[in-house]
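In structure tokens, one chain follows: the form predicted on its own.
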Amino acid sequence: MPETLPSKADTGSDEYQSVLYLTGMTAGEMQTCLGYDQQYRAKQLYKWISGGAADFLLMNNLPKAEREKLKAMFGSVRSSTVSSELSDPDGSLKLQIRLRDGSAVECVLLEDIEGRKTACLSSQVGCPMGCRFCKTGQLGFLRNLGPDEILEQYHFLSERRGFISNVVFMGMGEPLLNLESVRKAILLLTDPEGIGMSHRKITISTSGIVPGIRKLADGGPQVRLAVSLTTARNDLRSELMPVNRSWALPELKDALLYYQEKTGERITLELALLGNRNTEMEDARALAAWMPPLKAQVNLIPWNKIPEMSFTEPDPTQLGTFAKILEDEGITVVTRFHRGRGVMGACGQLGDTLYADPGE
């Protein structure tokens, strides 16, 4: 667990250091980088890469000499590789991605009962937030990912499972502490000349980085926002989620109201429910009292077991009572199913490998 958290003054949310690989470039950036005189050549290359092409030599509408030049310049289209993969009968897939510096992140594809596929993408190697109930939060933090490293997770999942309808930044890391890379990745995901995903199909999930929420409200992109709230009891939230010591619930609520004023969007509040810790009737009533006038849906996420942690899953009766108290107050409640557990890819379970030997 990290000893310190981002302060109010130093969130690092607008800074990232990354060598920009082609998977993180727009067509215009490719044209500049490669010195193309003709725009159409850059657009051809961009179309191949945004479509998931992994080998320059197979880009058959580019001249052979150009393909060979690109191969000599870059070696591989992508900067990362898949080092392991696990699949589950429920349709879940978890990939461990080896990055160019030898470190690793994980990404997950979840499939619902209607066959819709959602990619859960990581934004950082590790996580600096230290949430007590999250495996990733106990690993520490190494660095931010570049936009190329984020997009490559999407491409690796897509080439294994086909069309992906939704993307959520709910993997490893805090997206709002790497906002510029996340913004660039979303720009590329939603480019109608490339992947063409709707902004409405993308969600950023934050632990409650108040300056980042305000920056997202002011500068976009206008995607869906989810907040890992866990509890509306300020003292308990500070115990379970150290971010609350930097930006407590009143500051978080002010930022969310500002976000809604700017965007008009409904917010999702996510509660990881821990048996006998935040599942009592008083916890539900505290949440119902805290929410107004926010326009929000509540997602209840029964805690996913992590062997090295002492928390327990909530009792089903407790869970039902909790949901009913909220519903009786007119709050929309969704209880999330345990997809991804079979590959340790459910909420809070990511982080089998963080640091690795580049020479492996």
Ligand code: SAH
Given for the second form:
Amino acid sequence: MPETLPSKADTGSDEYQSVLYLTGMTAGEMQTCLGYDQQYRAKQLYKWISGGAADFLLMNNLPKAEREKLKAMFGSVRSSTVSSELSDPDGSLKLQIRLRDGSAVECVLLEDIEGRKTACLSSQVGCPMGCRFCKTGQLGFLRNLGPDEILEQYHFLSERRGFISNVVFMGMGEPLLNLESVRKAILLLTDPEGIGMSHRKITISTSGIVPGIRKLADGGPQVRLAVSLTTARNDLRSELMPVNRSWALPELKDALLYYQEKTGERITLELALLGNRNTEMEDARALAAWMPPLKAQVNLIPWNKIPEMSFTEPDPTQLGTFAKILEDEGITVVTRFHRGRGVMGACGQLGDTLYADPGE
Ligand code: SAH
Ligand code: SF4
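Given the form predicted on its own above, produce the structure of the same protein in the form predicted together with the ligand.
Okay, now the whole complex, with that chain kicking things off.
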């Protein structure tokens, strides 16, 4: 288990990294920060920045002197830059984002067959959770992202690929351990005066941080919740996901039931399926027995290969049998095939380039 794995006493969730970066501010915060007397001036600036403008000098409804002043104060609108881009023939795009301190995260744009575009955003540099089958988990944890750094990933993807219909916090990191930044990012993504995305188009995925799930249930935002269950067998889950040693399956289920009671929302259970580890018929039956009375859809994610790991991809026949057992119990099952694989941008493959030298 990594040393940084949070214990029950230290869920580390409210660390709030960024204060004075424009992409992470509301119009009201911009007004205060910049000392504007008039609210409309801050609103103009906010409109530009939430609309994706990256250069102060092009904000042509602001007085020239004001644009120049902003340029002199901040340099550029965004604090991060794109340090590499990889496109996959399946339409996916992976960006490596260089952050202001030289560290890096990755984000991915996934396009489905109907052309719907989903931005998969990172919430932390690395991840402290150490899930055995996940590339990001093996990198360790560096720091939380600020709301501006989360929003900037969205803007970089949208300026390359146009309208983004969905956002999922399924990139690097555990979003419920950086809940305040994620909350602020969602506030900005859903602001009708800004980006204006519906809460229903946003998903937070967690490895099972029980206090975070309860905080979300109590304080919102009410977005979609996905939980990386992986397996309904407690011992196996503790082996594959160290988080289960802090919050075991019964506690996780209580928190999910609490969440459903508070929000009325159906949740998604995600299962990364590993060949010969959690994909047998008895694993499917254990899941079907574990679920009631949870109202949940199950997403099966065949494990995406990570060369240095000894896990294997699941056998397609086994995968089919697994899904059928659940479906026969009336459970909705979606199998998510490997979008983004060609750029190592599929689930769990992020983090190839995390600590690359900024000067390279
Ligand atoms: N940290 C959050 C969100 C990011 S991980 C969480 O764990 O929920 C996104 C999903 O990718 C998780 O459901 C995880 O179980 C899955 N995953 C991780 N590594 C994978 C891999 N190599 N192949 C397939 N899915 C993987
Ligand atoms: Fe972190 Fe999620 Fe990977 Fe687990 S699966 S190590 S929580 S990113």
